[in-house]
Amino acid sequence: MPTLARHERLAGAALAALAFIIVALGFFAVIGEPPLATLLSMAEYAVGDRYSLSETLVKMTPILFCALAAIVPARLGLISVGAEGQFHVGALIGTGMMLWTQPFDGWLLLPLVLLGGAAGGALYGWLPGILRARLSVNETITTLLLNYVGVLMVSAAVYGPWKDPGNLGWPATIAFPDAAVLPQLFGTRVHAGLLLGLLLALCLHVLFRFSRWGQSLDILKGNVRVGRMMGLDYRRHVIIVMALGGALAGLAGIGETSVIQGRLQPGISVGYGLTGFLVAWLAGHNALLAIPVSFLIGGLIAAGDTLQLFNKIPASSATVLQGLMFATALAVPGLIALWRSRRG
């Protein structure tokens, strides 16, 4: 039976992929582009050469972290959509750590910056966790609203006290010194944050599947009352998973800010938080499956940027394709379930 169920899931995924390709071809036809040639161009721009692949991996990195940030609370049945705000607050606190320790410029600078990013994100996840655990305030609403606050906090800092006078009016901090930047790999913009994200995804998968903590989350997600009878503290677990998810998004924020942007400024995220939430859902809240899904979405975004440059197709086409992908991934299993129910 487990093998049959696995085969059914694979067949469903294959049908969803086929449906997405058909829908994508139709979309290109509607906007007046040669469907097959444009789809092949997107694949080439995503993974066709060393530069394209590296840019896909650059886009994949923050998406993966933000997906993990949503997956951790989801293992307890919580719906956190706050990765965007946690991303920005992690970038803010990590940058603040750089500004505070930058005069020392020692080997401790990078660990302190990363710790600041993780702590900022964790704090921003801890707050809605406390509200849910202590006051039963819905975490979906609080995390959604806090996203806007996090973005505005970054704007307030870079337009105000942290603005570098040498930027000729541009709202941004000073550049991150080399000692505060994650190493870049193979002469590309891909940085060590990708390796960290892959390692964390593997560790979370192992913890969820094989650790006592993972079993506790499963029990509490299934039935809080049963978990309490077994001595499990639901409120403490809520706070832990929300803070841990926030820390992951905070790491994404400081990694993107320090390595890719080079300084804290507005627009450090192109919706990575929401994209990560959708990736987490598409991966079934499986930390390992989030890796290939993040890669696929990263490739769509990278290819969309290149299509705009060379094919004069709006970069928003990549966003439309993301929406079509999520829609087909939702619709196909639903149609399969409807067909089975009618057959039965």
The other form holds:
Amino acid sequence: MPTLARHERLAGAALAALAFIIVALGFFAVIGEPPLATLLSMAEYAVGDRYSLSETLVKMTPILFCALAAIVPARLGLISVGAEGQFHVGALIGTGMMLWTQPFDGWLLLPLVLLGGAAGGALYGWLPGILRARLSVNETITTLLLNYVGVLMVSAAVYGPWKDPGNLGWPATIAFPDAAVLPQLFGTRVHAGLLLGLLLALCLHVLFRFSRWGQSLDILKGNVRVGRMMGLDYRRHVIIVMALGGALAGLAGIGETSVIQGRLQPGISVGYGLTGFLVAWLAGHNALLAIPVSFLIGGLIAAGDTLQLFNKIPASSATVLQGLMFATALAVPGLIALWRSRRG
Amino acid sequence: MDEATLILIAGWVAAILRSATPLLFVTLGETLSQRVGIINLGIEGEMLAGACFGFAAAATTGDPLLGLIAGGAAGVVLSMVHAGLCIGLGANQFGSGLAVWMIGLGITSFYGRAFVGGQVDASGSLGGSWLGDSPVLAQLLDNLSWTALAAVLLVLLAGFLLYRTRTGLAWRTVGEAPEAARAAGLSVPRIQVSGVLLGGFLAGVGGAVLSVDYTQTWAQEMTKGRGLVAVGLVIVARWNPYLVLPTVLVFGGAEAAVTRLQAGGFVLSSHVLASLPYIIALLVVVGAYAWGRRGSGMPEGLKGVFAVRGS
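So the form predicted alone is up there; where is the form predicted in complex with its partner chain?
Expanding to the full complex; the earlier chain stays at the top.
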């Protein structure tokens, strides 16, 4: 990828935003909607009132976690696209914890459920991590394939042994008891998971910047051989970042399942994993920047749902817009470099 | 072997080849793209677009051939985005591929809604009166459409072009040593764009074969990661078009065998069964890394983007 100076990066971000708005207007024109009016309604549906804003924050929560799940491995130069699968396995193990401990119904339930979610995700990140560390198997391909298996594992559980007979055939587990659910905030669907996500983003940012671990990751990302000569264990770091990233996505999965869905069932994620990957990329793999970017994309998705409801535009338009946003962001640095070389 | 056994085997071969045809096109497309040094994860979106727009064209015109052509065209259009981003503008290939995948996902569920649950006629079978009265051949060819034959012939043609012609030499040089290719006066970007667009065309045709010929219906996200499986199988086939044929057939055979286990008394959840293609793909990819020499057969030009950075 072309490298740019700092002021060019800033200009690039502004240019990318502008280019995206033009592309989005073009998209609305192509699907036969009034471009400017539709774009303005989207903005209104994302942040226009208290309810819209709260729904944006609800969507932002799993996206932020999944973005962090992609950012941690990326600090070592790994391209993990496995958040979707880790999200599902986290939801699966966390729900298993709930089912297992549910008769006891004490204060311990919530931490156990969250721990189960993190552990499930970590395990599902560890697997491609160890394959990468031991056999150099490309982590992008393994994580992409494992995603489908993770989603199907949840289906197998909720259509099979975990199906609650009281649901009259609907494939879902029993509902999470109140003691196993994170508290919700301001009387909306927004839950404490958002605060946890913000805190984790901040902690990760500080660790990447100032800790020895962060330095080791930077060195190994730059050059594995140099890192080795300094006594750093590349393989161990690969496994750590992959498992840690997995744990973050697993937390997103169990949070979404327990608070928003209330039970484990199919369709707990609407592509949060891939969206998180996009956010990580747009944020330049900076944990702090992931916060505003996931807010933005959360708003885009929430607005897409409302657009479907009120303007009869399918919610998949939000997916198209995400793809176009990603493509625009990838194109802009190259365009700037091209323009720079033309000027000589 | 008596005739009954032969008929049984012919039935198996036909079933495997039939279900493997879409994947053959897609894996061949990804192989050609990677041979010129460009990884295309967007092939998943290109296959999906091929399935969607191919089905739409076949359903509206009633002509399966037009469906395949429209599918190929849809694949080309999406692969132009990938080519523009990573060859024209030097963007990261993994990122660009995922962007293309996302665009394909969104556009097909946007425009595909009108066609969900529709039906089309498949393209003609290879069988017919010209076979004479051999029941073995009839069992084999009646169940195969000409797309299966086309896929096998294309594999051979691609292998021949790549290893036996000047164009193929140019393509391989660009993939192996872009600097040397440039020094030899080849236009690297032009050849890379050709590879990516041809790959996109084949992926689109593969998707259209899936919806028009195999399932004869369209459903949202119906490719379900088949394109990504193809990216894995390219590694197993060591970036060699000829090896794409046995790799895809063994993969399809393993899948068919496990599916048949169920008929043999093993009761498996349908969700476990559905996850088998990914698990098998994962196992063969890991096996290719574990037992092959690392990254063997990988075009040199790919190594910068691909795995061989660490350890």
